[in-house]
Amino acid sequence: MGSAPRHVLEVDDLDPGELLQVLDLSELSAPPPVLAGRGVVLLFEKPSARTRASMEMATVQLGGYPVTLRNEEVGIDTRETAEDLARLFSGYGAVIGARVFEHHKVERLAAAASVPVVNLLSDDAHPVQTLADLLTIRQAHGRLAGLTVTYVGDANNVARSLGIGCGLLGLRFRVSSPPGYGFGAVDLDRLEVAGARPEVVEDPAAAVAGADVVYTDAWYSMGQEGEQRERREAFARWRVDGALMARAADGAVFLHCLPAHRGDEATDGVLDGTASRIWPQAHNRMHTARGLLQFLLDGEG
């Protein structure tokens, strides 16, 4: 029998050098075809584009090949449980890949499997968006350590999971958002478990002062739709313009996970702008999967 299978639910499920491997391992021009004749099963309670096209390629990129499977053709916990999915489907695929609402179902699809789990977002965490985002700093810098990282908007699953990446990196991590949406103290605990120990600065533009990295994502996002108007009014002041960018280091990129609200979180002048890296960004998120999967499966036992 082989070892127990390695799970990726959220960024500190890989140590610092396994997190650096992950990333060397992404921009490999010709990876070798670890699944060949097998398959990657990528389960969508919510519909995705950068993530499922990414994850398709990355398995075709490694000789493999994609079943994607949506909501109401997988029900989880509706049509079949957690549990029964993943034994399931750990007889028809080398890894498994789950994007869910609720963080407990990647939890108990990843109890259950036989094979590497991967958490493609939940409500709580997007590790694999992580992966792209160190990748396109230290392609952007040249390093990653000692840099200042800082994100402006929403402190959402996606801000916690870059946080907590940060922090295993050594770069430093700064948050900025308005008044009831930042981080809650059990957010901060887990930021601070990972070593990411936040800076939480109310005034975006002191946040941005000074940093390399300018980040920041949807101020409503699927599911929130219904909070359009109350949301801008209230992160009107967290819109990454000219001005805010301005004050950033020289050389500071600009990144943002998308899709992009253009003229509400960010303005075109940014997204467009010199000082963007979200389109290279945006392809990593092919390049750090196929470095993901190589890495879950060059340690299968």
The other form holds:
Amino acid sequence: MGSAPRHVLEVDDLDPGELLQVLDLSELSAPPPVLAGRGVVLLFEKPSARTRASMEMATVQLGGYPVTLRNEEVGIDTRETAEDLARLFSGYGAVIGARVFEHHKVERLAAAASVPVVNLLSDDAHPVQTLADLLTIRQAHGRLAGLTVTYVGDANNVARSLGIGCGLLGLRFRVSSPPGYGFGAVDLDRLEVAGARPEVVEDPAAAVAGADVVYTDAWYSMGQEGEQRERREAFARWRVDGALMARAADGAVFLHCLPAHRGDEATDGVLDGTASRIWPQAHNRMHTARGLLQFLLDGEG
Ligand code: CP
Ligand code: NVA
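If the one shown is the form predicted alone, what is the structure of the form predicted in complex with phosphoric acid mono(formamide)ester?
Whole complex next, starting from this chain.
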């Protein structure tokens, strides 16, 4: 690896051609062992099931060794600085992945690392989720450009990365959130910088009308558990149920990054219904993690 490693902290750290290349690599049935004999270091400040397991599995599938550490062990900025941890783990792993609260922590890890740093979710972004979302949409509809994706619910990290991914690959992106829970000016600016122009439609029924993909996420994210009660009240009209799904286009699919709070943001009928692609989507986390690692390591010599 040269002096300027390639980091993926948000989806638009990949250009549209590279994003499509990662999706194609994710579908390879016999990926080359680009990690043979090497490690991938995974740091987690927040809990994870899919991200940890998919990154570990992808690492093994490419011939490497995953080393996963919870923040109780590493203490980013409490036991030692993010920069010192980046320098340390650059010597152990071919790639560093990190799930953090404040986004600036992955930026600081990346600034000090001499290997690629991948954002495994921050309060602002969830790019590795978007890779799986886009692959699942492509597999469901056979194409990406020109489709309409409607995100219903909290305009959070998952929504922002999804909006950027849609913008990069020519999908229309609509977002419907309760007052006070939509994208703020900073998020809208960030989306615009990435070339994404979300259509903000407050009424969920109008937002879902004719959509090819209906997407939702938890009403309260990790770290917001104390806001459960007021959020449940504010979001009640934004629950994805059968009636809302019925407004989508024929052949529309339902996606959710998971974990789901069943009965809050989506009903069991939708999560387990015929339009749901949540399990292929979750399984695509592993395939796209492998595609991304291969993209970052291919040709590095
Ligand atoms: N979707 C997702 O990132 O799930 P985990 O929090 O379980 O990793
Ligand atoms: N928005 C959620 C996504 C979990 C995968 C969170 O940040 O907790």
